[in-house]
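First comes one chain, alone, set out as structure tokens in the form predicted on its own.
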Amino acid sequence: MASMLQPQIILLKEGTDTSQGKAQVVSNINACTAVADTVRTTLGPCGMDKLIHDDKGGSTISNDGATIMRLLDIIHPAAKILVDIAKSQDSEVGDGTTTVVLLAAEFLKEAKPYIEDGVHPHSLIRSYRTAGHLAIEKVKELAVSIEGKSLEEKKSLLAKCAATTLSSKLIGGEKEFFAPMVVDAVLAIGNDDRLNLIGIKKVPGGTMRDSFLVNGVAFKKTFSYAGFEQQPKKFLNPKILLLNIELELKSEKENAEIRLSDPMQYQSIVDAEWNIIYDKLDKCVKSGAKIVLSRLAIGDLATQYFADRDIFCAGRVAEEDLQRVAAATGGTVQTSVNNVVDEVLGSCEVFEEKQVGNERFNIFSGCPSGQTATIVLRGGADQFIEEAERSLHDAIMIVRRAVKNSTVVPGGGAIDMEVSKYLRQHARTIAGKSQFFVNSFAKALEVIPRQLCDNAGFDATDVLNKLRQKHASGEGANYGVDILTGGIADSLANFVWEPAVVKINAINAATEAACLILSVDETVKNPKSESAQGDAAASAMGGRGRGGAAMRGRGGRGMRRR
């Protein structure tokens, strides 16, 4: 009787939220699913777009899950997990967004059963880390290399790649047009980790094949003050002078006092600006450069005196614009023009203005250091192109790996079959509840090419029938969803690639996001006390706000007394 009678320990606030035990995994697995519903149609070659349409009044059209997973406003905790990894995945190789974020729901998916079953979700969690860890070590068996190749085999190889990439996307239907695009800029900046030498212009207007790339740089005309249109527009090895400094008149500062006791002094005052911009722009042309970038404006004297001199120059260009026209042409941005040596100026075979559509574009090519390439990319719409740019995003990323992790393993759901068999062979040879578990995590990985079959409107029990039976024989490993017929087909033989690393991250991935979403028992919310904000506010206004108060109940009484 006594211990009934014992007080109630409160521990947190009053209003705060908690939910724990097994309807808390349970819910967030729900969520988790919720999301990857959202994706799933986006899938593959016959995957379907998503029109997002923010607060702000844009719209974007993308299949690209990891675009699609930031744009959605997720508040969900555990769902926020998926965005994360879809990001993760995005950073690390590029592809395969939509497929970890499926992964991880599936996984999650076949582990409700279990813990509404009263499983401890560590039991499943030590038997998922073991199933991924064997999937893994199973893909880099089955993984083909291509290494050892002549360049023209290994461009062929990596235009698979780039295709397999682009056949899922909005550019799908040009994807032979923009695969070699996309190996050509790749190889052309060698072995150079920074992305942005690799620069995508868009230019709306045309068709996507009027796209084209360029072996060097090339950026949308600048800002322009009169004589710019006297200045030449094509030069064959120019020397290039990189400049961070305005070359412009400087006013003197606001608020500057300068007592004169002579009105001929005046003069001299305002010679003395004028021989600074005049200094400077004799440097430049006693360089022997023949065309002049600025970081900062050039203005209109400047553009006349360079263009009475025969001499291009363009000012307010972009600072990664700059960069890259620093890595091509082997020049360095300078500070000042004092002490211009040959050493630091850059050079190109050709330099030319082009009309592109309704702009203008400043296109070097030929550079020596050849270490950056610039893809112009045309079509309708401006959400197309932006649509277009996240593509050939994705297809660089998977370039750049397959160029440095140079394995392959086979696209189109063939993997994942196998390695699902090879799995639920494993699990027969484990005692105990494990068995099971392992069985699940193997089901979990058919999702992909069952997915790929709804996605394309055929029939996936029946396709993944055939899958099952053709990988069982021992001979089908390389087998995957013909998209085409409806079929299965040989994806290696097809060209239907991606690089390892793409499939060993998503599996890697996607284990580590549901065993960590599978251990969280518990969620507590902390309430926003009304009273604590009503005092915070009232201890910012200080004295003020004790003084105003007084003052309304003086006010006050007053009304009463009238």
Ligand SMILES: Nc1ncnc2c1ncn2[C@@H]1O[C@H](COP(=O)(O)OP(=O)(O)OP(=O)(O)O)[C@@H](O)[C@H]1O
Contents of the next structure:
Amino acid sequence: MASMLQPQIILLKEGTDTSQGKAQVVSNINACTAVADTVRTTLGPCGMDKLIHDDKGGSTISNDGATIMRLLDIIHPAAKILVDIAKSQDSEVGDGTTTVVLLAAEFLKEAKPYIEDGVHPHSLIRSYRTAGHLAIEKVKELAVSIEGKSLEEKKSLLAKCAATTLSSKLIGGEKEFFAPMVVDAVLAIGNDDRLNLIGIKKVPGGTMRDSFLVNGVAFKKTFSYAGFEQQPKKFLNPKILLLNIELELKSEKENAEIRLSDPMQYQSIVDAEWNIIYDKLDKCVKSGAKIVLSRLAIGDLATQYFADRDIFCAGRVAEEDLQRVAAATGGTVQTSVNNVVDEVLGSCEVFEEKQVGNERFNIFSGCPSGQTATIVLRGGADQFIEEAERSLHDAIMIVRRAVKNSTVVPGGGAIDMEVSKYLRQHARTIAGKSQFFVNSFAKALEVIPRQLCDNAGFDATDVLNKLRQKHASGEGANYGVDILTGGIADSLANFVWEPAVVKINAINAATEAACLILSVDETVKNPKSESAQGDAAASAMGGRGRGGAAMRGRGGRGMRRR
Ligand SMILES: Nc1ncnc2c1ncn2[C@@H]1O[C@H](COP(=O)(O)OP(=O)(O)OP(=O)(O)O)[C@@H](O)[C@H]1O
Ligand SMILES: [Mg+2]
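Please give the corresponding structure for the form predicted in complex with this ligand, as opposed to the form predicted on its own shown earlier.
All chains and molecules follow, beginning with the one already shown.
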């Protein structure tokens, strides 16, 4: 009877679902493992690609961890963290997105038995943080610097890094062709941070080897009017005028009213409009420019006017392309044609309108500031070119990172094995249960070489044993999986190189994510979010769910959360 008299405290809305405790941690770990399983097979040169359909009927073929994670549209709250770290790895270093997801999931998988046995997550988190810190220090120590080399040497070293990144992609077969191209493109933009100075233009058709690098800017021919064909299509050392104004006859405003007392004045009104445009065109011509580009429309009158004076023009040039022309040719975009002085005109060695596949391209090469590059990408299917673009993006980011930090580590799982060995040795010096946790962290690092073997169809146990033995001997620090023979090989000598920052960032992000997921022991879901996300979310939640009715009697524990 006493309980009937007690007032009920309602904390959460009717229908709110909460899951908590050990079971919740384990369920989160399971969800993360499931996510990692989907991208697991894409790792390494022998990794498979994924074909993802979306509800709009589009399909994407990709090997890029971040792209796959993004397209999977994961709704599980804990597993979403893995999507986030993949994305952040993608924007921070560009490559290593599959690695970071695999590492995070493996750290969690190793932690699972301990959680199930009743170890407090915070003991694990503390040890993982220490181990992560030590691992990063070790990677930094093992990294090889490529500083102080001559330009030629540096170029070939950077090409090796680009080739390693490309080798795991669809265009891996052509890595020797694309790697130097990527390096040239990155070196062309120098220290400029703006990635969009490197343009990638996709032109379906032809083979991959028809792709080429323009040391300058290239963009697709824009919409043109009659008279365009009479314009010259090639110039040597032309002056270039960049505009952000319309060169078009304006039609009168609707319902505009003009009262005239003398019919003779009518002609002067019509003439005024023509005079304005002729005045503008005249000023463009007088500037001495041979090429006129505008972000806005260049109409038929202007096109013909320029054609009569042997000037090339293009209107409606995309903002991004115009900016790149400005950066490359040293010109400045003008918003008025009054007072166009010589300094605002750009120049380049050669301008040409060229046929590339089915498209015509405006190509500016030999630009003085040289701060731009454009890769014109050719290939068969659309999905193929799209994936090639994503792969080149990875490679470009990697080369940029390598230029900035100029330290590399051996790939193919070599660095992971060496760090793992170091942590195991370190664990022996730790007293107490933390020793187990650091050991687990070390074991989790082995997932990279193991997965590389699995994906290539090699006997992972056998290769890993060989690797452990080699690394333990003290002189095999650079040995990793040999993807060609299924044995082990010196990755550094075989030029399987990755910038150190890829590994450092991956270990850091994966450790943080694992700790974050381990520290969550309660998920609360309000009915609104449940109805929004549908039943799929509810079933993915797993864990120990408790209905709203159960919550009511729980007393004043915590606040209402959404
Ligand atoms: N020739 C090679 N031999 C052995 N291992 C290689 C070779 N080329 C690349 N690898 C290894 O493959 C792994 C990279 O694989 P992959 O590019 O598929 O994944 P990622 O870089 O983690 O993610 P993503 O490229 O999708 O962002 C690295 O560990 C790298 O050392
Ligand atoms: Mg990669």
